[in-house]
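Presented below, as structure tokens, is a lone chain in the form predicted on its own.
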Amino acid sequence: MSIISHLLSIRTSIYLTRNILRPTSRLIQNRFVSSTSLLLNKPDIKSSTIPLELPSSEKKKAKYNISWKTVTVTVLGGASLIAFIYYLDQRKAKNRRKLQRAAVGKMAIGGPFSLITHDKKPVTDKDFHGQWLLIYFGFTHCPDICPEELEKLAEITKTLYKQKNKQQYPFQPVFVSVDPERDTPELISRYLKDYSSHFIGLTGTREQVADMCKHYRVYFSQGPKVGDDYIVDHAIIMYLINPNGDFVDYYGRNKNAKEVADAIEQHMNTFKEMNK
């Protein structure tokens, strides 16, 4: 009876193991089987992500778009320099339009000369040439005006100097005596070392201070004397001519030094930018 009772429950807990725990195993065993499938089926983030090649049609849009900037800089690049050119081609032309213009209807101011220096060196117009002069007509026993002229030229000279390194050309100051039977090298010399040591004064004859003066239209004329002493009328204009010896300017004495001086540094600008 025992043995029979002992059989009886090894086969009830064989029965038992069979049924409870083979579910379990399917059920590990269909687990595993679910994780090993989507472990084996789960994407590639690198290459879902950055393609390791561009379809065709990618590829051909990419290539365009970096064409098209290229081409895109090129043509407004190219476009600015054409512009950029255009431009000072027209200022050019413009300031050759405002000098011919100028020119229309100006007289004949200037010319051939041949007079002494203060340090007695025989000179003629082309001697200048290469330089912006300018000039006054003045004499060394004026009592007030041209002492105030030549205060003003030299005022102008400074000003001038300091900026001699942006010319292209120097800038030489010009004092010419109306009166030559009086103004001799000698006193020119001593006159002009009280107002500018670049000044040069000029003097010479009757005959070739008159003829300098008659081509650049200025008038003197000798008053009474009283004694020895005499007073010179004459025009109260400073010249301004440039580095070809043509006559470009004039200025009075309604004009100051500042004033006198800004133009003269146009002129000059406008003369570099038509002989480049």
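Given the structure is predicted, the values throughout are model-derived calculations rather than measurements. The term rigid core refers to the most C-alpha atoms you can superpose between the two forms while keeping them within 1.5 Å. Positions refer to the first chain, counted from 1. First, how it differs from the form predicted together with its partner chain.
- In the core-superposed comparison between the two forms, Ile145 has its Cα shifted by less than 2 Å.
- For Tyr86, a C-alpha deviation of 2 angstroms or more is recorded between the two forms after rigid-core alignment.
- If you fit the rigid core between the two forms, you'll see the Cα of Gln131 move by less than 2 angstroms.
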The other form holds:
Amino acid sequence: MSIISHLLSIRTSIYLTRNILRPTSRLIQNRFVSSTSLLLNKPDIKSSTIPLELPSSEKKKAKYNISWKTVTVTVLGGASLIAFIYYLDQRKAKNRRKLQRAAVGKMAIGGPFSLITHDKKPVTDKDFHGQWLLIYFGFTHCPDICPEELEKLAEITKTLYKQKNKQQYPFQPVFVSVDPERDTPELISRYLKDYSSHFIGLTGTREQVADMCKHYRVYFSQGPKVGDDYIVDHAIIMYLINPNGDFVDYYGRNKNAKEVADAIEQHMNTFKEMNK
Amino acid sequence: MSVIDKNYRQKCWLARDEYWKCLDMNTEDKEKCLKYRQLFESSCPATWVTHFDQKRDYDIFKQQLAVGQVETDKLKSIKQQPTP
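Form predicted on its own already given; the form predicted together with its partner chain follows:
Zooming out: every chain and molecule, the one shown earlier first.
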């Protein structure tokens, strides 16, 4: 706003100079002329005394400078300049807001990982660059929570795939097992097909899984054994990773499929805007 | 058939829900729901049975907390226990 007031003062001063001060300066010139002619003893057409008001010819000239035409031009020019400055101001504010939103995602979550897919293909985090990832950590022997969350993930996937053509980078749902001893690629493949054909399941050695969970701050712990069976206690969370491999957002049990899908779409749009 | 298969899981959840419905109707009287309990225990792995039992207890406790009527004799017994 200070820019606008500053420009207004410039505008005003230009207006004043052009339309008021110039005829006044001309008036002063005339005064000079009449007094010098008096000194030279030359008869002057104009009177030797300082005219108290503008002679009719001067009056006409002054009026010409402050005509409706010049006033309209000045006002329109000023208004368009102010509008332009306002537009630039708004654009700057919008960009500032976008950067603020993007900065929230720069928490120390995420990092490299090296695992194998349910198709027994070895992958690293770099293989997923260029895709939006929604990662859920769970295990196949989970009683109720993982099935619920995976149903949610399937619904989110279905919703986002409807807009597939408008999306710059593809969306890829990922399941990571926190029970690598039991969850072999075959088991994961069998488990995930009941939820969605689009899911990628990841597993590996205990060290590989523990390493990824450390980077992603995911707690997991094997519960008491009953025979050979046990339940793994773990953080119930979905992480959104952008096409650059950076962590962007997280979603817990409190968010339903629609809320998560909407949030992801917003992030996709923000990412598109910032990377134009 | 194991927990990996969707059908197995759904059968287990159904048996669990039937058992819980019986308990709801009989104010947690386990004696009256023995038949459902047996079906539940045969449909689900032991770890899941324990897990669901704990979940039920927790949900009931949460409900009572919300309503403001936590069982006072339970609290009394906790207070009477020697500190470990």
